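Shown next as structure tokens: one chain only, the form predicted alone.
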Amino acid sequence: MNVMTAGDLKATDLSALDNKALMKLEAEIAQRFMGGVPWGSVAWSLTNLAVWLSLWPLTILGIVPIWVAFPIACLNVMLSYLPSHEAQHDIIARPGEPLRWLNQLIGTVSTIPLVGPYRVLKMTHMEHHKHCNHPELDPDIHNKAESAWDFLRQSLSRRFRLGGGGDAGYAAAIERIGGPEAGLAQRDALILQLSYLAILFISAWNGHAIEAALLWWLPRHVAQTYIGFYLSWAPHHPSIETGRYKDTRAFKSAIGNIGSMGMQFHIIHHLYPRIPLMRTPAAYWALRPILEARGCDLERL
């Protein structure tokens, strides 16, 4: 059998292909969207961090009102995760490549506003990919909920309750992985958390409790709920099925692809994690006929 090229895809009946030919065609199309440094994500990370850091002196000095800075800070913290996510998958540069230092830098500094240690995020995210929707092994399974409102209720309840939250799931995953790298991840988490609490305390001690609360404490809680919804609940709901083509879905967001931080096409990321975030929409539309043939959940997209 002659294997189709990507250009033939729309005009050909995919049901005529056996699984091997279909997989080859799928990989061929996906490969077109890989490679190169996602400079947009690098600029996003550094600009976002710079804006968030600048809010502190601007509000403390009275140059920017706190009611103006607060929504900006919320946006900054919400936007802080995804560039690190690119680095977690070594998309900026793989080990041994000249720009590896940049990959690690972006992975580390991008999530400072979120108080997210890079090693912890990377290790637990790899576990999520390996065990997506597994009731015990997926570190993100705590985001499973019957509906969007149920997710919001659970997220807020978990966020303001000691123990038993998402962090507990990540801690359990790190313990399960074990080894020297897990020890370093635990150390990083402790240092970052203590630094966060120390900065909040020092700010309050010096009469800037409101600024600390509205530039970091509350925006972090807002961002954790927002990120949990769009990066975990929405693309995996109902979080029951497992398997390459079943554990993730494409979905139509009421606030669009940008508002949902590119997660409408999260199915592409799980299938091909090395495709940069900004290329996933194009990759989705190129691969959609194959995804339909595979029986993927594509909702209304």
The other form holds:
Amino acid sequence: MNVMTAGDLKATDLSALDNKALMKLEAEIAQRFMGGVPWGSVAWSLTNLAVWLSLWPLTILGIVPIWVAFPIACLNVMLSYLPSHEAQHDIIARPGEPLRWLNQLIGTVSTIPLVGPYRVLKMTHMEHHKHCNHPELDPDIHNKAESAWDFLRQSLSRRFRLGGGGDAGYAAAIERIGGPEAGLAQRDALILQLSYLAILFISAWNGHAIEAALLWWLPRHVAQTYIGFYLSWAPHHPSIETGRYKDTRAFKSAIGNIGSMGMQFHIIHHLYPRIPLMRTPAAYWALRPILEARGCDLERL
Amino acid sequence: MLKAVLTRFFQLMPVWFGLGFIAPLTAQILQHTGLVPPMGLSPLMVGLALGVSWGGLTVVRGRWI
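Next, report the structure of the form predicted together with its partner chain; the form predicted alone has already been given.
Okay, now the whole complex, with that chain kicking things off.
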């Protein structure tokens, strides 16, 4: 039955294929976008961290004014999550592969500016994939909102409430997962959180409170809002349906694909999590006819 | 035991945050802007008063704002 290739997709009536053949064709096309080390993400992670770290001495020594450093720091913290996300899916190297150490290194150091413990992020992200849009089991469900403005309102409101941030959902998920790995995740979260606060307090009491506020504390809040919006709310909106072809959508971002950090094509990530971020646009265009045939929400993209 | 201590410590986090961060931040903002606190108070005294009271109120009300 399945004799067509990806190149034939546009010209062929996919409705002639049964479910099994369509699934096989989809997997064959997706497979072409997997494999290899995403060196772009590795360079992104290390460069981003180096730039953010360099802002501290540069501002404290008065070489770079804080008003110049602040937007750069915001960008750095916003950019810090996605390379770690590649590592969470073992895209850089799988267990047992020679570059596994690099996968774990990128996963761990990338999100230091975001104060995101790798083990927690990985465990909760796997739960998100497993239970996407589930009202109780998806750790990211707190980002569900009726509109972009509603997301912003809820995001800020949660932040003002004690224990009401996204961390609460993640902590509950870790507790639910349980086991030794969950215990290590809780330990990592505690160490990272206490280190973050210690650095803020020590910087502040040594005369660098404004630098600490504008290089870390406020950029982290800006980044948490941005990441929650583009990596969670926008691709899963309206976060009602569950299921392989229904829990994520393609969407047209007002600030383009780079501005939304590739999240316009997040549907590809949920279907094939091992496709590197930078290849998801090409994979989307190759798979689009199948996604359309599957009834996915592809909006105007 | 350790869990109980840490839980209590984190419950009071707004106070620690007020003391450890808001207080010196307020003082340094006052110094940078050249604003002079009233009644002969130093910028750090204003920062400590604001940080500790804001943090304490947050613990009681359960909300920063």
